[in-house]
Amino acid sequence: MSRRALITGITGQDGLYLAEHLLSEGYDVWGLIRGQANPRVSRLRRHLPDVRLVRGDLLDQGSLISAVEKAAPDEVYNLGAISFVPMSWEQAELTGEVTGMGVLRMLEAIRVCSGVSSTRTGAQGQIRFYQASSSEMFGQVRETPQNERTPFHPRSPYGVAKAYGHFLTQNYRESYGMHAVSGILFNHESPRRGTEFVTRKVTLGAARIKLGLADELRLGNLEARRDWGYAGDYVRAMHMMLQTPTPEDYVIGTGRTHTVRELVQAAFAAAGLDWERHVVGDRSLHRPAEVDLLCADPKKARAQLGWEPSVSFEELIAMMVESDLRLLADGGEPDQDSSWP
């Protein structure tokens, strides 16, 4: 029989790529959605008609138990979150409830549905759980590059909420014997990335200027460095983590960093433009507490999972610019919806 997977956040960038990957592996894929009003749901149905949808809300424990009972998954991938860091400052309490407490509610739903009622009673055939942790947990880093043992010092409500979910996942693994893992994923992008994120903001900006739809692009800190990779590569790592006999946490990234300035240079070069003629610095776009440098040390994932990224930084940015040029030239509108599914 086909294995079953339940994905929260299925209408987001990672959820779509993960659903495609699992379908290609022969899975019966279910997606958790809050309701039908989200315009992304109709796009999901058109793009991936084989995915089954089940109602549920990371704010509602009972709905998650019902969703897990209905989908009867072998694997649960918790990708749902308020994931835009600047928004986490504007909606700090909601970020904590969804991105942090939502992990607790999903872990409890799995524990209840699996019949785990006392400590360390994990059994064969139990539901396996993947938590989408984040490099933002490292924040003000103690060492570079960052690995699975690097201490956390998050610098935003989002990073704090992710750290809470990460430690909860470890606690349920150690206390109940659950097959629960966290993937500490560094920045991963694609043409499906939301327009509020800096990578997509830059590639869309370059495409708009190339097509004469805009004259300038306003950006914040150009010197922040990130380890950027391709989202399609990173969802493969998620799946690999849940196939291991022993649950462990893994850092996933390329091990190479680039500044926002280098991102801008690559995007405008792909569009055939001189970035210095169009990009304007804007102090109002800086974070309240900046994270200056994030760089992954993915040695463990390479050694134990055999995972390697397949798309370079330059290829990724060119892919995104070309996609945005096609989108805008065809009269399409970028997805403005940054809400969590």
Ligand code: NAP
Given for the second form:
Amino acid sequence: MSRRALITGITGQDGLYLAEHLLSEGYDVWGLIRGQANPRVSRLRRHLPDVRLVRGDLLDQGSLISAVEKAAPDEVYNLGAISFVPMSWEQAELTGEVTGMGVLRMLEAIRVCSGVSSTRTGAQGQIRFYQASSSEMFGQVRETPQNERTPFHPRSPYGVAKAYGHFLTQNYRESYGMHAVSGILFNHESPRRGTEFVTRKVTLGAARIKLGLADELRLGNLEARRDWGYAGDYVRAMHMMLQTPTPEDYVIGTGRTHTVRELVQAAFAAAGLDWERHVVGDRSLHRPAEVDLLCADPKKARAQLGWEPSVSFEELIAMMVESDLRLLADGGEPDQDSSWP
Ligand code: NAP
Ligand code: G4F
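What does the same protein look like in the form predicted together with the ligand, given that the last one was the form predicted on its own?
The complete assembly is shown below, putting the previous chain first.
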């Protein structure tokens, strides 16, 4: 019998890559979808008709219990979240509910459906759980590079909500013996990345300027540093983490860090443009509190999972620029079907 996986956040960047990866591994893949006439659901149906869909929302405990009962998964990947950091200041309570409390509701759905309690811990055949934790939890970093033991100092309501979900995942492992793991993933990008995130905003902006569709690109803090990798590599790590005999948490990143300025230089160079002629600084895009520097120490994942990234920063940015140039030249729009290559 095929193994079954249930993915929350399946309409997002990582959800689609993970679903493709698990299908290629022979899994029966189920995706949690929400909302009425959500355009990302029809895009998902067209892209991956083999994925089975079940309705539910991380805000709705009963719907998650029903989804787990219906999908009867061996593995649950909790990728659903409000994931755009600036939005977490504008809608802090909602971010706490979805990105933080949503983890509690998903863990409870698994616990209830598995019949696990404080006196009856998990047994063989239990549902394994992956939580999408984030390097944003390190925030104002205490050391560089950051590893699994680096303390957290989150700088946004999003980072705080992720820290809650992270500790709760550890707590359910320790309280109920659940096979629950957190992947502390550093920024990962792709041609499918949402256009609100800086990499895609820059590659799409460079492509628009190259094709004469725009003349300038407005950006915030150019000095922030991130460890950027390729999303297709990172979903392999999620799967690997759930296959180990003992549940543990892992940092996933490349170990290389670049400024936003270097990202801009790389993207505009890939499009054959001089970035200084087009990029305009915009104070309104700076954040109330910034994460200045992220850089992963992925030694544990390399040693214990055998995980390695396969795409360099330069290859990633060139891949995204090429994809955006193709998309716009074909008359596509980034938020429509064609933007998911
Ligand atoms: P994304 O593209 O923003 O996708 C977010 C997903 O969450 C979407 O499928 C969205 O579905 C779903 N969602 C939002 N609110 C929900 C709710 N109330 N109930 C159920 N689902 C809901 O994010 P991503 O980049 O794929 O990231 C996946 C996960 O990894 C997120 O948890 C993110 O915080 C975390 N993470 C990402 C990175 C990164 O660099 N990409 C790094 C570290 C951690 P709708 O279509 O219904 O809106
Ligand atoms: O691309 P970003 O919006 O990603 P951020 O805030 O690092 O968060 C992403 O990575 C996290 C992992 O560390 C995830 F957990 C999270 O869900 C998300 O996927 O911004 C990156 C940097 C920031 O320092 C920001 O201030 O780029 C800087 N930046 C400068 N100008 C900008 C802009 N960011 C955006 N989005 N837009 C700008 O115009």
